[in-house]
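Quick heads-up: it's one chain on its own, the form predicted alone, in structure tokens.
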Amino acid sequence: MRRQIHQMMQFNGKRVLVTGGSRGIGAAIARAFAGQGARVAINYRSGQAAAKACVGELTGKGHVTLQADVSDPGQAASLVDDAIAALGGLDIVVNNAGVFLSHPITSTKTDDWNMAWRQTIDTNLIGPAAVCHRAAQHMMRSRGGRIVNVSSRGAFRGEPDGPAYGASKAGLNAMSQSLAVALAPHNIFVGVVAPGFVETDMAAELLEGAEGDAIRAQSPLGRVARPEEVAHAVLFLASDGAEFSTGTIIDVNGASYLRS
């Protein structure tokens, strides 16, 4: 019983920023942290109503919503400052915001190809890098902290319809591992969670369409991940006792893709 209570209070009083936290995986991560006593800042780009609804559903008090477009490095850095001001500090950052733009090389025009790369890299890599940099400056002045970046199995298996997405997530993995080495002496620990398909609103059309059965069959479990399963891995990497897992990339893809 004592162990169960300790686990439930693992994040009691911790201050957490979740980018792209208004729905899907981000909302599940916010709920999981709040359920264990954390105060959460939910970042959104344009979905203010969804972000406010998510905050209203969180356990506990002191949660906030913060608007910022993390594809803009200036806004990404200011987001961290706003989270620190709103929460009175920052212990944990989860870079979850991301985009997937279809742009197969065989059929995409040059201008559209270039635009897809710029938008994807800005959102999925440059933005998280700016968030990590500003958060690390704060954490180095305090007692340390945790950074968890949400990547994708696409970083390993490739994304033929969205090569910029696969490249951006591979870059996110490499950046995370570089930061894990650089920041460990400062008591800042960095990890990555790499999901496959997840049962979210964004994936609903694809999962309910003609390709749905084939996508589910990619896993021997015969389904895709639930957002709560991704959140579970995020909480592990952010938890006390997981320090020696810094630099780790946790696959959450139901054995749909196995890497050596």
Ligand code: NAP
The other form holds:
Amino acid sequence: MRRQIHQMMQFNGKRVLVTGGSRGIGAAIARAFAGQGARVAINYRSGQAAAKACVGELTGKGHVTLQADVSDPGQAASLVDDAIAALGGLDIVVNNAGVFLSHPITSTKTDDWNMAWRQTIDTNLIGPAAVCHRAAQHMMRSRGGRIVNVSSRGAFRGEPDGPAYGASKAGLNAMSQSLAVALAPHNIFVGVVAPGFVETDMAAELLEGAEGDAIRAQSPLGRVARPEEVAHAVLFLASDGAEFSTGTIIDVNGASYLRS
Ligand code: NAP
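Return the structure block for the form predicted together with the ligand; the form predicted alone was the one displayed.
Once more the chain from above appears, this time first in line as the rest of the complex follows.
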């Protein structure tokens, strides 16, 4: 019983920043951490009402919302500073914010193509890099921390309609593994969760459209992931005892894509 309670509250007092936490996977991650005793800073870009609603529903006290567009490295670094100020420190960072922009090479005009690449790389890779850089400085001073980055199956399987997305997530994986090596001597551990399709706004149009059944059939479970299932893997990587899993990329894709 005592062990059960310990496991349930294993993030008691931990201070967590979740980028893009106003909805979807980020909101589920925030709920999961708060449910285990953590205090959470939920970042959003434009969805203030959703972020406030999400923070209002979290278990426990001391949670905050922080507006910042992480695609701007200056705002991404300030976001970390703001989280440290609001929470009184920072133990765990989850780079979850991301965008998917459709830009198939066969039908996208040059300007749109270039814009899609810029926006995607800025949000999904440069932003997390800036967050990691500022967070690592703080965590080195405070002698430890955890960084978990939310990637995608598309990094491995390819994204024919959104090649910048696949490239951004492959870059995020490579960056995370480099940082895992560089930061381990500082007691900072870095992991990645790579979901396949998840029931959120990002995938809603596809899942509700003509391709929905075929997408669900990609997994032998006949469905896509729930946001809580992604959160479960994020919490594992951030948990005590997962230190030796640093540099790991956890697939949460229902065996829809098995990489070697
Ligand atoms: P979502 O429902 O579209 O939510 C995206 C979240 O990111 C929102 O909170 C949004 O905030 C925030 N965001 C977007 N751009 C931002 C920026 N520049 N600065 C700060 N926040 C920003 O997405 P999701 O499905 O939960 O995806 C979360 C993560 O999982 C992403 O990294 C995504 O690539 C990854 N993923 C998703 C799927 C899937 O099928 N859904 C599959 C694999 C990986 P606002 O509401 O304020 O704009």
